[in-house]
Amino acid sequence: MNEPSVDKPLEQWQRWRTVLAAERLPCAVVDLDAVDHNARVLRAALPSPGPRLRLASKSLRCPALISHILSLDPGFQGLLTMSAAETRALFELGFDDLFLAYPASRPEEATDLADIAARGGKLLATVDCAAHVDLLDAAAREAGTVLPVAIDLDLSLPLLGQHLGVRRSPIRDAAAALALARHIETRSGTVLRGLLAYEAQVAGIPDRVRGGALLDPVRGLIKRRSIPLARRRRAELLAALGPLPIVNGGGTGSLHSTGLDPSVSEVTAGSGFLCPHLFDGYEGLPLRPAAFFALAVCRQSDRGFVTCYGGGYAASGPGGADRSPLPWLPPGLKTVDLEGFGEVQTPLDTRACPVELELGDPVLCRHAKAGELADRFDELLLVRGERIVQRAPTLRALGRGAEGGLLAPRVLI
């Protein structure tokens, strides 16, 4: 397992110590220099000419950061969104070319999408069954508009009785896709304009996993079987349906292979721009960690140990050590097995750390996933060099702060 490089880690930690000297901790920070590097790496992973790259908003969840990345390359266009409410919020904030990757299932969600379309927004909504279509059709006709939709094609790999991939769509072959397309044609409020085909077991599984080297050959086998399967299923579906304006596939971990599929018009990436620690093990992607949270050293229980305040930011997914954060800077820190990262305190073993940590010092940590960190904080500190260039509100903060709430949850008591 090759750790992502950190040039002169002690100097890097001193840099962050300077940046965060007057900040309240915990806080979340993004290194824009590393983001820009990662953007170049991801762009270079795609053939030229080749598909455009659509940003996964769920991996960023910060409008200013999304805008920054979109400005870096003309091949970065559009957003793949994760909910109707988020799609509406981003549209209200001025973003367009929005592809909702997860189906609307409630009337208010369909109404949000129909409103965007009625106001001239460039939108694509995902469906995988007739009920999704009927819900969108009713909202679109009520709003006097037509909603473009995309069929979600399942690309999971059946192997030895196992379902390898994510459990998303029931559409697994051309016959099922064609039946759904014909249902869409019978509705006046929807029109088929795209295909979403995400090979999660390629894009979301690193080639090498920290502490899991014994299974690396198995992961390699899954990928080698899945890449041709994805290409074949996309081709079979498009042969049945005819050409579609948008065919979306892939993710950070499959840019190399998905970008070579001639049926794909665009690929999606998000986490690769920030490189959380679950994304360390992809071959051919020399990414740099770009997003962190900083904890303050608040006490010392014993020699060789310090305790930081906060830090219990576990990632979603199956419970395990790989879902916990990692201490990153200064180097040499380790969590304590009996406590790990805690809601209120996180003890760290400093015996291999080359510096003596003092009260108030920041410890930089990496989250396992990218976007979920933004749901823990109201702002991301966007940093270049030793300067905070922007205090960027997250979508969480913008939603809660807006009257009526773009994304504000309703609490019923």
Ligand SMILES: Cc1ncc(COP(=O)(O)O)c(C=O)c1O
The other form holds:
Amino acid sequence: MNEPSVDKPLEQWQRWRTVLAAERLPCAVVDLDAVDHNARVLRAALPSPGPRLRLASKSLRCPALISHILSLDPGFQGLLTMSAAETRALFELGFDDLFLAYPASRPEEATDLADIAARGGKLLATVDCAAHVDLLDAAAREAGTVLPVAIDLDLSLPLLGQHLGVRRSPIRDAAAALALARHIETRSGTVLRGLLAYEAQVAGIPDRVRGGALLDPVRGLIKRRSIPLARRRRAELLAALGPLPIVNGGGTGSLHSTGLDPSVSEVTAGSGFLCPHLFDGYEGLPLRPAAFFALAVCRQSDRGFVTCYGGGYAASGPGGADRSPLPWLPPGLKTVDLEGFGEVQTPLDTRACPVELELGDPVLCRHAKAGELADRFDELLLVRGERIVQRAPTLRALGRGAEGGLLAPRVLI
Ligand SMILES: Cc1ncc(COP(=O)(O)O)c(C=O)c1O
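Form predicted in complex with the named molecule structure, per the form predicted on its own context:
Next comes the full complex, and the chain you just saw is listed first.
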């Protein structure tokens, strides 16, 4: 089976129908029992003894949910954050041990980070060039503090003239890292404390293509070549730079292989806790879908079809059908090719659905990605069994949404 199994999907849909009976739709829900199951799966994927797991805040974007996951296992520690303002916001909410994985490029971002360090926060800021360092150095000296930094090492795989991986850091070998480390040493406001080395082409690509039961041989080849390359590059860099307290790698899809690298002190994961549909199809990760949005059936134009209100929540990344949400419960629903998930309305083909959907009924759908769901809603309803146990504000609601840059009060017109 290529899809994660849904036990008794009709009963599950009935359960959501009960949970959401008095809710305004559309809304976003998180099934805490499934989150807890996924936490156990991710924990088991990490070698033991092995590195700790750092949570990717961008894949959750909801402080209460982050706190819940951190409480599940003593090996889950710290956050990998996505922007300077979001990092500061999380610090102000009480989170510590923050590793900003994407470099600051504006003075105000550097000031946010220096402010955290000056207030005693445990923080690492990512750099990949001298200009990043100089920006942080100036802000740190201004704030009378020293900012710990991590060098971002590129782990993309050159294969048949292709660049397989992300285009982020120009640091690809020990010589480049050493030159940057020397530059960091010349600055009194920064100190080198870590390495970020993320093998995106292993961590972020499922082993099976959606709809296929078999492993994808090309992806397999890319992963088989990338895993030893990542291990070699990390080791070469650390041999040149000397040991560093934090060496971060991986993501949900590479917990096991990254965790086996003896150079690595921590592995990042975020998406796996919620299992959005792009995270189906990883070998050895029997994750359960845990986050959904619910749309209300609002009309019926033809027999065998219903139309729901809302739903056009496409995910970022290379445009394509896989970025679209997936109708999930009740089972058997399909989108209509000419419309897909619409800006205001989403028609669904119900001919293979075993229940007769009525006006106002909820349809549960899965987003393609984990964190972006939280950018569509002000709260996530955290659910256990048939009970909403918490209405958890998202970072968007707290005014620190997707880019994290919005710290000003929200203006209501
Ligand atoms: C630096 C870094 N580490 C780890 C991850 C993996 O996070 P997730 O487990 O949510 O896929 C990402 C995702 O893009 C990333 O950018």
